[in-house]
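The chain that follows stands alone, in the form predicted on its own, written as structure tokens.
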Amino acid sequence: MTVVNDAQPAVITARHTDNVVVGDEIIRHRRITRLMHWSVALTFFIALFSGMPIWTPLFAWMAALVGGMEVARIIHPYAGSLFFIASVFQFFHWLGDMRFRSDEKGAWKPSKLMAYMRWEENTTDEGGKFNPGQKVFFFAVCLGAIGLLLSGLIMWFPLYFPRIVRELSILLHDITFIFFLIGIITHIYLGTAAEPGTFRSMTRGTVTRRWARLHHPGWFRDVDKKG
């Protein structure tokens, strides 16, 4: 980690580097990281808006958002495939920061996850750029993307598979989607209303020192001591 001359605007520095101090800001996500994140988000929501009207007539009105039901049936599998490809790039890009440390065992337990959401685990001993709850979410999203892809391919080419496989794929696709949607809604809530200042890390790439000290004290300490 390095410290950049604060004469250079943080948003400019955030194009090519992260984990650095620029004046009163800390760069959390460089431009390529943000582009990957928004690519995943964009393809997911295109798949969502085209898939919901196919899933149930209750959301038939959403077909108009993508040009009608026939258009939705055409673009949905392609949007889903692009979502998976974008997720693969993001997986390898973030994998280094998402590895669990030896003291983060049991992070997948519901009680622990709720503690992270209430900041109860953000103690001064917390280290790393992401807390265990975020790491669990990251790997859950990756597994969900695989589930959606495999079940979606079977539904896309049904004639190549026996009936029981087709029926199981529909069930898997629906269940995975429901959990995925709940996770995304929670992710959006935590990144906006629940933790003000988080959203800007995915737009301009920076966070304030105060935000870093509150939400990721270990990461803040590691970055700030270089300055």
Given for the second form:
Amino acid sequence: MTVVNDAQPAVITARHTDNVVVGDEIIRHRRITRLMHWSVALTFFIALFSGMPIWTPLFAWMAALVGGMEVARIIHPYAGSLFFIASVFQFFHWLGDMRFRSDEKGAWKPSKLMAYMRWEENTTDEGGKFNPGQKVFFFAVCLGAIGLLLSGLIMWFPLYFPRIVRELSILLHDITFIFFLIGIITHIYLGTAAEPGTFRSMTRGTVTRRWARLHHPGWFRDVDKKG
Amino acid sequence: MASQTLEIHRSSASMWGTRTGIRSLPTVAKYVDTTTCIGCKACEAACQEWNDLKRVPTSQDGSYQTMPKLQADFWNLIKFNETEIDGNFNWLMRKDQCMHCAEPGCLAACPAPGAIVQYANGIVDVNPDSCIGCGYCATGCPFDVPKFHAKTGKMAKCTLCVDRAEVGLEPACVKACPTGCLSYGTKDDMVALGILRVKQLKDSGFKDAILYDPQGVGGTSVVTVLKYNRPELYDLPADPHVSMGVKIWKQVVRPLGVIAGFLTMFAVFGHYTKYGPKEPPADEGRAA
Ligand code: HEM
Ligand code: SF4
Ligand code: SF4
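Please give the other form, namely the form predicted together with protoporphyrin IX containing FE, since only the form predicted on its own has been shown so far.
Next comes the full complex, and the chain you just saw is listed first.
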């Protein structure tokens, strides 16, 4: 019996190593990175689908996805807590790659962001493995996860806290969640339809040379030099 | 303890209730005269009995009060507030229970469709089968009434004996009260009774007697005669209203969040139709 994937050296290498060229592909996210990111994504979506029906009856239908309103109330804080734990692992895993570089000063400015979204960013601005937008999003998510956890814990055990604290927690939880909602829609759009070739970096783990050169020229140069 | 026959005026996490507007039911109310309450606790016993609540141990806290606070199994508590006014000792009894607000904060805060309802006659009630036990109602209530049943994880509180009200009977506590300090009828009649009693009290020297029917929550279906116009002495909020936090949460943050979510979806589709996917130029090889 032939094992099909034995014929795919890139996939095998992607199990343990990233930032290397294998044949026509470049390994962008090795297996552990992908596992971490999917843990964050899965727990996030369980928290999302169990939190949103509690937020407004407009999304009451989402409760059916997790087994009804009562189930939503029970599993939401657990899914949220797991999301937080997964985010902590991901934070330390990615922290090194997410450091802002000196050539990225001011790259987070709205004007730069708009230029990026018009697909007009400056290609001589070479950057690292992640672009400044991704780094800002990364730190925002980490901060948001802390906000959701702290407010969520108070909402989990409301009877132990004074009323004003509970009210402020609900407001904090809601406002943070709304930023997450905007963020996740944008994040998924950029990772799929808007930038083809990106999604496979989180499934197969690899990207093409053309993709790397377009989206992360600095990273491409470094990895390509290594060979 | 959902009523089967009463029409629902308002229902939590829903646009509206089931009221058709065909039948017209007057708002009902309970009248409590704290000045003639003798602290006999007959109402407490009647409430436990009629509602088949399990016996709750009393606690000795240096007062005649049965226990410090309402509980999930104890919906009607006479508060024995001890105060000194003008050098005289005063025992200010007060009947602590759900006030059945016209604008209930519990209902406004509740996220589960139909878990809290307000019937056409003004009674605010919990449907345990829809309650998810989140505790939002306790945050929304200005009177700290809803309590959670540890075993079921559901909210419980006074129903104003809705099962009796719907067949035209007075609440169990009113039936049991020996001094006549409790009464039950239409809200209009109970307010009239209260005004009469307040006038009587004023005539006999209690110049600042009032009828506690707080307008901050649209009035309540429990109206209470107080000898002194100082609700806090009776362990009542002076000006109860649905808190600012709950209003901002439900009426500002939530709609803004929904709009923001949909706008982001539109923005994403708009972006895709205008700019399309970001593809690498075709003529790219190894020479980079
Ligand atoms: C980090 C750990 C988290 C904890 C401990 C937590 C806990 C809670 C609790 C206890 C509630 C009240 C309703 C219920 O009991 O189920 C709640 C509501 C909610 N949560 Fe979370 N949560 C967390 C993370 C999240 C995440 C990641 C999201 C979004 C993706 C989220 C979105 C929501 C929403 C939308 C609501 C409804 C708020 C409202 O009713 O206005 N939560 N959360
Ligand atoms: S505990 Fe029950 S009644 Fe109270 S707000 Fe939550 S779902 Fe509604
Ligand atoms: S007193 Fe509290 S529980 Fe009763 S109707 Fe008013 S807000 Fe709801």
